[in-house]
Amino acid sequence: MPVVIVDGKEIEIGASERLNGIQAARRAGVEIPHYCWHAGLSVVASCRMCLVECGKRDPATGKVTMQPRVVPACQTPAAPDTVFITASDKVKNARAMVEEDLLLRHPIDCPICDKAGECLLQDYHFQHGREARRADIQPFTSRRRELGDTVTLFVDRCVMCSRCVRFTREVSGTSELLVINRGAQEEIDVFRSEDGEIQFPLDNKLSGNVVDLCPVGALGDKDFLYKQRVWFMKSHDNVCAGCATGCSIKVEENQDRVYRLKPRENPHVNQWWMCDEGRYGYDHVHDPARVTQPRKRDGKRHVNIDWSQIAPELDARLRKAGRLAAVISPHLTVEEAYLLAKYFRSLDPQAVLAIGPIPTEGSDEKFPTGFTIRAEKCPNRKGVEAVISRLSGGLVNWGDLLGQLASSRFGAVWIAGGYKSPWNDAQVAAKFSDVPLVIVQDCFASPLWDRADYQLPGATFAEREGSYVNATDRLQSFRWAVRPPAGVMVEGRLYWQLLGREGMYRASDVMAEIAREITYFSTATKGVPDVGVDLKVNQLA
C-alpha cells in the first residue's frame, strides 16, 4: 500500500485516493488548521493558514528531500511518499504571522458575537497564535449588512474566506454571493443596483448552510442571532423529518427547547447540507396549540384521562371491538410502526394496517452537486411500508381505507397521526362516524381528533428515538434531544406498555428484533453506524 509520511508517522492510503495534506494529516490524528479549505467547495488556498513543510522520501533510499518553503496543506496532494511535518518552527511562525495578520483589523467582539465559543479566529488564535499582540489596538466598527430573509453578514469580521461564495456557485448554483473591491478593501455581498438597493438577494433554498460554513461570526442566521449561547446548549444527533431525503443533523437544544437544526456530515445522504425548510422547519415542537392531554369522550364532551390508566382500558376495550385497523404514520418511527402493527395483527389476526396520508410538495428537486429536497414531505414512508407489508402481506394506503370504511364494519379504528400541517377535514372525519371506537394520536387538533372516542397527543421528531428509513431505502436511528411537553407521552412508550413488554421500551432493543424477523431490515442486526445502513441490498420479505 502506498504511505504518506506526516511527522514521522507512516500511514497508508488507497492506491486510487485523491486526498490533501489536511485529509492525511488526519488519518495521523493530525488536524491541521484551516479557514478556506471545506471537504465539500473547491480548493483556493487563500488563507495560508494550513501552511506545512512539505518533501519528498525516496523509495528506494529512503532519503527525505524537502522543499525551501512552507506550502498549502489544503492544496498540496499526499502522493504516496510525500513527507509533511506539522508542527516545526517554521510552521509555527506562519501560522502565528496569519493569525496576526487577520486580527490587525478584526473587531474584538467576542461579548457580542454569535460565533463566540465554536469560532475559530478564537480558537486558532489560543492554539497557534502570538502570546502578545504586537499592533496598536485601533477603534472598530462593526458593520451590519442584510443579504436575505435569513442571513445577515457582519461586514469587519470577515476573514474573507470565500466559503460562502464559493457555496453559492457550486452547491447550491444560484451565485447570489460575490466578492467585491480589491486587496485589503474586500467585502463579501450581493449584487446591488448603484443606490445600493439589493438586486439578488440570497434568497436559495440551501441558503442557511453559509452560516454553518463560515468560520468566524461574520455570517449570522437571523432565527438564531441572539437567542442563545453556544456553550449553554447541547447537541444531539438526530434525523430531519422534513422529507424523506432524512439528513443527518443535530438538534441543538438548552433546556428541552430547541434553538437551531444544523446539518451532521452524511456521504451518503446529505454530504454536509441541510435545505433551509428542514433547518427552520422546527417550530411545531414547541407551538402553544399543540395538544398535551389525552382524553377520551364522556357523552358529548372529552374528559381528561390520566395515562396510567390509558394502556389498560384501550387494551380491554380493543380485544372486545371485533374487526380493528391501525392507521401508521409515515412520521413514526419503523420500531413504533411494528410495535403498533404487532399489537393490532395480535388482537385481529386480520386487522387492517394502513399507512396514513404521504404529504407532498412539487416535485424532487436536485442541486448540482447531488443533493436532493424530496416532493415527498414525510421521514418514513419506506419504513413504515415494510413493516405493513411484512406484517400484513399487502400495502393498505389512506385512500384504500377510507373506501372500505363504508362496507366493512370496523369495530376500532386506531389512527396515529403527527403531522405538523393540516391533514384531515370534516369530509374525512364524517366517515369514521359509524366506527363505534376511533383513537386519534396527533400533535395538533383537527376535525378527526375532534371526532376521536379517545385522543391521545403525540410526540415530534425531536421527542423520539428510533430510525427512519429515507427515500434512497438509507436506514438511520437517532435518539431524543428534548423531553415532550407534560402530559404527552411518545408514541413507542406507550405501544410498548400495550403489548404487555417488561422493562422501559429501548428503541436499539426493538430494531434488534425487526432485524430478526423482516428481511429488508436483516443488515442492521449488529447496529446503525452513524452514516446509517444501506437496505437496498435486502428483499422485502
Contents of the next structure:
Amino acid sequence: MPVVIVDGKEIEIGASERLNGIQAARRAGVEIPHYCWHAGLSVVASCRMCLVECGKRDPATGKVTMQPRVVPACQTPAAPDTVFITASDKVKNARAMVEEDLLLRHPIDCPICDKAGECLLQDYHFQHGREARRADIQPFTSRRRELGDTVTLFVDRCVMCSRCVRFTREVSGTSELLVINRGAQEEIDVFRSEDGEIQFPLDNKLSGNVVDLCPVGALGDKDFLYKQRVWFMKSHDNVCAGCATGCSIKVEENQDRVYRLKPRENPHVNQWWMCDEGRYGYDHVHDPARVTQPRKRDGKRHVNIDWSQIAPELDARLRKAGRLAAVISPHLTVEEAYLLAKYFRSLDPQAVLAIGPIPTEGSDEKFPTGFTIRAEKCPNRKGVEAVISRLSGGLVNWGDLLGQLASSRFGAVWIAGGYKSPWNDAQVAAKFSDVPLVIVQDCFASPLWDRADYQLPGATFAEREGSYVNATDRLQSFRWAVRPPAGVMVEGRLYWQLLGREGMYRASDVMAEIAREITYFSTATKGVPDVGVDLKVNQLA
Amino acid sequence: MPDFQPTLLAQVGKPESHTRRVYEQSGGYQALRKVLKGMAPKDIVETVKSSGLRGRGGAGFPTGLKWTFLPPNHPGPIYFCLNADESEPGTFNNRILMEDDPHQVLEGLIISCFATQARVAYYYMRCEYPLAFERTTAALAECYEAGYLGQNILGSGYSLDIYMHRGAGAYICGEETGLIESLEGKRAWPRIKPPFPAVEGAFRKPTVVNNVETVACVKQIVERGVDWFKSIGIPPDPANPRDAGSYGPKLYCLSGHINRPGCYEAPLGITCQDLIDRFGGGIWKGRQAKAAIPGGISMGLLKADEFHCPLDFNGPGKFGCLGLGTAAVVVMDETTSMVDFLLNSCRFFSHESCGQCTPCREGTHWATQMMTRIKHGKGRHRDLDLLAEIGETIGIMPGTTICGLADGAAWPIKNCIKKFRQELEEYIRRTNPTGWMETNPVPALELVGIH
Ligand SMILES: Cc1cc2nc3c(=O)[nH]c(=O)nc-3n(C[C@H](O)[C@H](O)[C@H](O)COP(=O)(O)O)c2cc1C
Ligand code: SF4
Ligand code: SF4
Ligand code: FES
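The form predicted in complex with its partner chain is what I need now, so please give it after the form predicted on its own.
Next comes the full complex, and the chain you just saw is listed first.
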C-alpha cells in the first residue's frame, strides 16, 4: 500500500485514490484549516489558509527532501511518499498571517451575525490567529445587499473564498453570482443595471446551498435570518421528505421548534447539497392549521376523545368490522407501513393494502454534477410498495382502491395520510359514504378528514423515526428531531400499541425484523449506517 | 558601445518604418521565407534553444526550452499568445517595436508559431496603446495581403491566423495565465500551476505565451544565426549553477530623472551606470542620483552606489533585487523622497492585485494603508517592521500566492526598507514627533479613491 506521511505519521492510501493534502491529513486525524477548498467544487487555492510544508521521502533511502516554500495543501496531491508538515512554526506563521489579513477589513460584527458560533473565521482565529490586532483600527462598516429571494449578502464580511461563485457555475449551472471590482475592493454580487437594480437575481432551485458553503456570515439565509443563535440549536440527522431523492439532511431545532434544515454529506445521494424546496419545505411542521385533537364521530358531529382510549376502542371495533382495507401514504416510514400492514393482515388475512396517492410535480430535474430533484414529491413510495407487495401479494394503488369501494363492501378503511397539505376533495370523501368505519390519520383537515369516524392527528417528517427508500433503492434511517405537538401521536407508536407489542416503539428494532422477513430489505439486517444502504445490492446478488 | 549596432531597433526612426514596403526593403520577411522553404519546426526550436534566448517578458525563462514543454505530436490545436500587455511601470520597449516596426514583431511571431506548430495566435495588446494597435492591425492586413498569413502561407502548406485582442487596462492581464483567462472572456485571475500553459492553456489546449520582444529576437536569431546572438551578452556565471547566461541584445527602457529618457538597445549585461551615462546623458539638472529601479518597479531598488550592477538576468539579484525583469530602468535623483517612492509602489500593486490570494489582496492593501498614513505624518517606526514583514511573506517565493504580482509588490518594500530605512525613519520622526514610537494599533486614515 502506498503511504503518505503527515506530521511523522504514516497513513496508507489506496493505490487509485487521489487525495489532496487536506484529505490525507484528515485520515491522520489532522485538520488543516481551509476556506476556499470544498470537495464538491473546483480547486482554486486562493485563500491560502491551508498552507503546509511539503516534501518527498525517498522510498529507497528513507531520506526526506522538503520544499523550501510552503504550499497549499488543497492543491497538493498526496502522492505516495509525500511528506506533509502541518504544525511547524513556518506553517503556524502562514496561518496567522492569513487570519490577520482576513480580519484587516472584516467588520467583526459577530454579535449581530447569524454565522457566529459556526463561523470558520471565528474558529480559525481562536485556533490560529494572532493574540492582538496589529493593523490600523478600521471604522466599522457592514453593508447588506439583496441577491435574490432566498439569500442576502453582508458585503463586508466576505473573505472572498469564491465558493459561492463556483457553486453557481459548477453545481447549479446558473452562474448568477460573480466578483465585482478588483483587489481589496472586490465584492460578491449579482448582475445589476447601472442604477443598482438587480438584473439577474440569485434564483435557482439550489440557491440555499451557497449559505452553507459560505465559511463566514457573508451570505445569510433569509428564511433563517435572525431567528435563532446557532448555539441554542440541536442538530438531528434526518432525511428530507420533499421528494424521492431523499437528501440526507440535518434538522436543527430548539425546544421542539425547527429553525432550519441543512444538507448532510452523503456521496450516494445528495453529495453536499439539497434543494430549496426541501430546505424551506418545513413550514407545515409548525403550521397553526395542523390538527392536534383526536376526535370521533358522534352522530353528525365529532367529539374529543382521549388518546388512551383510542387503541383499545379501535381494536375492538376493527375486529368486528369484517372486510378491511388500509391506505398507507408514501410519507410513512417503512417501519410504520410494515406495522400497519401487519396489524391489518392479522385482523383480516384478506385485508386490502393500498398505497396512498403519490404526489408528483413536473419532471425530474438533473443538475450538471448529477444532483437530481425528483418529480415524485414523497420520500418513500418504494419502501411502502415493497412492504405492501410482500405482505399482501400485490400492489393496490389509490385509484384502484377508490374503484373498489362501491363493490367491495369494506367494513372499515384506515387511511394514513401524513401529507404536507390537504390532498383530497369532496368527491373522494363521498366515495367513502357507505363505509361503516373510516379512520383517518393526517396532519391537516380535508373533506376526507371531515368524513372520518375517527380523526387521528398524525406526525410530520421531523417527528417520525424510521426509514425511507429513495428513488434509487437506497434505504436511509433516522430518528425523530422534534416531539410532535400535544395531541398528535406518531403513527408508528399507535400501530405498535394496536399490535399489542411490549415496551416502547423503536424503529430500529422493527427494521431488524423487516430485514429478516422481507428479502428486499435484507441488506439492512446489520443496521443502517449514516449514509444508508443500497437495497439493490441484494437484488442483484 | 561604439561597436554595437542595434538590430531590434534598426528600423526605428526610418520614415514609414511601420509599413511592409519599408520593412521589406531592408530584408523583411526573408527570414520567414527561409524558414518556410527549408526548415522543420524542430530545427527552429533547436536553433532558438541553442541561442540561449531567454524570455524578455520579465521572468527570463529560456524560450526554446519553454517550446519543448508542448506535448510532442499533439494533434492540435496549439495556441500561441503574444503578450503585448506591457504594463510594468517604466516599460515601453514593446510599444516602440509595435508602433515603429510592427512587421518585425509579426515576422517573429509567424516564425515562432511555425516552430510551435500553432495555427492560431492571439495578439493580446493592452488597450492603452492606440497607435500600436492601429499600426499592428494595418500590418496584419498587409500580411494577409502578401500571403504571409492565412491559408497555405507562401505555398508551404502551413496556415496561420492571428487575432488581435485588446485588454481593458489591468496589469494582471500580463501574467500569462491571467492573460489566458482574460482572453477566454473571464476575469483575469491567474490560474494555479500546474498545469502550465504549455500543457493546458487557452481554451484548455497547449499554449505558448511569449513577449513581443522575445519573438522579435526569434526573427533576428533565424536571420543572423546562433553565433551572432551568442556573441552578444554574458555567458553563464560559473558561480551560479542556475544561471543560463544572458545572451543577445536587449531593449532597455530608461526613464526618470535623466537627460535623455528613451528605449535603447544594448548588449545584455551593460551596467546601470553605463546605461545612464552613455545612453541617458547622465542625471538631469546636474544632480546626483539616489536610486534606480533596475527592471520595472517589481524588481526592487538599486542605490546609487550599486549602479555598477550589470543589467543581465543574473545581475540585479546580486544586489538584493528580484531580477532583470523588463529591463526598464527608472532613475531617481537626490531630491526624491523614498516615502513617495514606496507609497507610489504600494498603491500601484494594491490597485492591480487581482484579489484572489488573501496574502496579496490584503497585504498590498495593508501596505498602502500604512504608507498613506506615514506620508500624512502619522507614521510609526513599527510600521516599517510590519511593512518588512509583508514584504518577506507575500509571493510565490515564500509560497503564499498564486502568481508573481505579489513578489513584485514585495520587492520594492523589502529593498526600500533595507536600503533606505534611515531615511524612512527620519521622515516618520520628523513628521510625527509625538507618535512615531507608538506600537498599539492606531486609527486608519481614509484611503483616497484611486479609481
Ligand atoms: C503580474 C505579472 C505581470 C506580467 N506582465 C507581463 C507583461 O505585461 N508582458 C509580458 O510579456 N509578460 C508579463 N509577465 C510575464 C508573463 O507571465 C510571462 O512570463 C511572459 O509573458 C512570458 O514571455 P517570455 O517568456 O517571452 O518572457 C507578467 C508576469 C506577472 C507575474
Ligand atoms: S460570500 Fe461567502 S462563500 Fe461567497 S466568496 Fe464571500 S466568503 Fe466566500
Ligand atoms: S498573487 Fe495577487 S495578483 Fe497574483 S493571483 Fe494572487 S492575488 Fe492575484
Ligand atoms: S483551502 Fe487551500 S488555498 Fe484555500
